[in-house]
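Have a look below at one chain only, the form predicted alone, in structure tokens format.
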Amino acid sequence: MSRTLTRTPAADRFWMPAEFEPHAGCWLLWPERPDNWRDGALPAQRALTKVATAIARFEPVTVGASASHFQFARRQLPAAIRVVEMSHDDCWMRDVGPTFVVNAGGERRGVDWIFNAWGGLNGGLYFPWAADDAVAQKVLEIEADARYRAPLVNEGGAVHVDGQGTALVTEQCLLNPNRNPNMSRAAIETALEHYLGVSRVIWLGAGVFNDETDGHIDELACFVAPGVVALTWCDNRRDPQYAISRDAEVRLRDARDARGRTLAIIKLPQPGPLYSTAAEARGVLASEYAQPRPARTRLAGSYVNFYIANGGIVMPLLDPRTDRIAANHLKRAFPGRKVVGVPTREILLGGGNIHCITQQVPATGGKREQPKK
């Protein structure tokens, strides 16, 4: 059974480590709302088989998939992918996963942030959300590691850090009113300190352009080592993408980490831009508990929104003109890991990416450094 705790990660001297720290595995969920997936949700239920399997060449992997779909889910994805019975509102393992701490002993707990659909009924992208919110605790019951329940709405895309202290985030995210109001921007950042464990917070400015989720950090930027940060980036100075991600650009050059050290940037092409069509849009259920997806909407396509496994980078492949491109600075800045590409379009689709669907669970055992204060 999963302990609830009353104190915070940072009290227990836990932090979140890094992505690129060893895994124990990776959990995922099932998509299947035919409200959110065109087709039924069989198209974006092909591509997570696809993305999962990726994964699981490189470490354990796990799906979540409801009582109705868990017999369709178990035979469309390998027998070496564990397949467990997990009730859900929609797919999203980042945002409604916990968020893993570790300590200097090597032990393993989870932080439940409060879900709210990206923004509750000010603007949220779905109603209701009760079961995921709830998914966090029944993935720590399952891994039998320890619950912080924390006192602020936020979601796993909406955090990056680095391991040694630092946290990256965007204002236009977690200063959104729809998040928590009542609360001041020092305030959510004394609760990332508590509950991340850092004590370096990087505000960016806004996400992604038209980003549904209010500008997740996970679209525009990340940590692919200490000290180094992978940002999307546009060249066209007509594109709304273009001063979004100088913006970031120039805040990163004026950053400092925990530890006191500049940042260097590898900058990864923005795809497209990449817009839903008539067809695509035709094949998704109208209803008045999620938003609707018109034809013709701008996607938020992003290479940074890929996934860290233990042995490799799974990374989506979104336009023949740049996937090449992003590929290689991946493997540049990833020269141990192998980078596999998945089309992965039905998920952009739905509003998210690879890094969206995926929640990975660090390795327990052996020694970690805690991060200096």
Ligand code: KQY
Given for the second form:
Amino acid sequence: MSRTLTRTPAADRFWMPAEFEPHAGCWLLWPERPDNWRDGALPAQRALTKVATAIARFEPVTVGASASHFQFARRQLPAAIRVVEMSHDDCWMRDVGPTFVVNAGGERRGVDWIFNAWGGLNGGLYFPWAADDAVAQKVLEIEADARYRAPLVNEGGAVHVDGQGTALVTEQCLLNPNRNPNMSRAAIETALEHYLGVSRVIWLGAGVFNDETDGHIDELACFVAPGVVALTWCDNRRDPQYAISRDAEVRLRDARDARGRTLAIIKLPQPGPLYSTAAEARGVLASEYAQPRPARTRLAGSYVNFYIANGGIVMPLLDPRTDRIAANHLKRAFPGRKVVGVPTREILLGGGNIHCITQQVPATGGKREQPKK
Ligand code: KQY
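Follow the form predicted alone with the form predicted in complex with the ligand, if you could.
And the full complex, kicking off with our chain again.
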């Protein structure tokens, strides 16, 4: 049984490692709900199968599927991918799964954030979300990792770390009154220090334009190495993304990480701009329990939403005009890894992308260097 711990990761000298550190594997969830995914979720299931298959080239993959979808998911996914029965409200494992932490002795534990479907009854995306909120605990049971239940509404896609003491977040998301209305900026920073084991929080402003998560960092920017950040970029001054990316660039240029370093920035072009079509919108079931998905909605497409696997990068293919440019940037940023592109417009239509549907499980056993305060 997985133990629930009463202290904090920082008090126990645990911290969140960077995604580019070694993994034991990766978790995903099977997309199912017809009021978020068009055509009974079949196109999204096909896209997720391709993503899971691509990641499985590099590391072990587990997919959670509900009881009624288990057999179908099992048949669609390659045999090398483990499928386990797990109830959930949608498939955003990054946000509903645990945020793993490690210590210098190579042990691993998990942080289980309070999940409220990106805003609860004040702008959240669906109701109910209790099954989602139980996912992190179930994953930790299966991984046999001890659990910290954090007293904070948060999602894995709302935080990125360099594994050396620095976290990257957005004000739009972390300070949104629909997450932790009674916590000040300073209190949220302190909670991140306690639960991620960081000593420096770099605040960007808004997230990617029209991102329905209230501006998750994992659409806007991420660490590709200590001291190096990839940023969604837009050169068109008339596009609402222009000012957002520009502001993020200025803040990143002014920032110092936990070790006092300045940050190098890799600009990944924004795809599109991309919009949902009438045919895509028609396939989504109208429901009073989920937000509507009307046609011609601006999609929060971003190449920053890639997954870093052991020896590989699995990136979204979203626009033939920019896919290759983004892939070339990622090849240069990750010289030791193979960059694999997967068409993921069907995942984007549901509001996220490859990073949002995945959760890495850090490797155990090896010695790690504790970030200095
Ligand atoms: O950005 C993410 N980590 C998740 C996107 C969730 C979208 C919900 N429809």
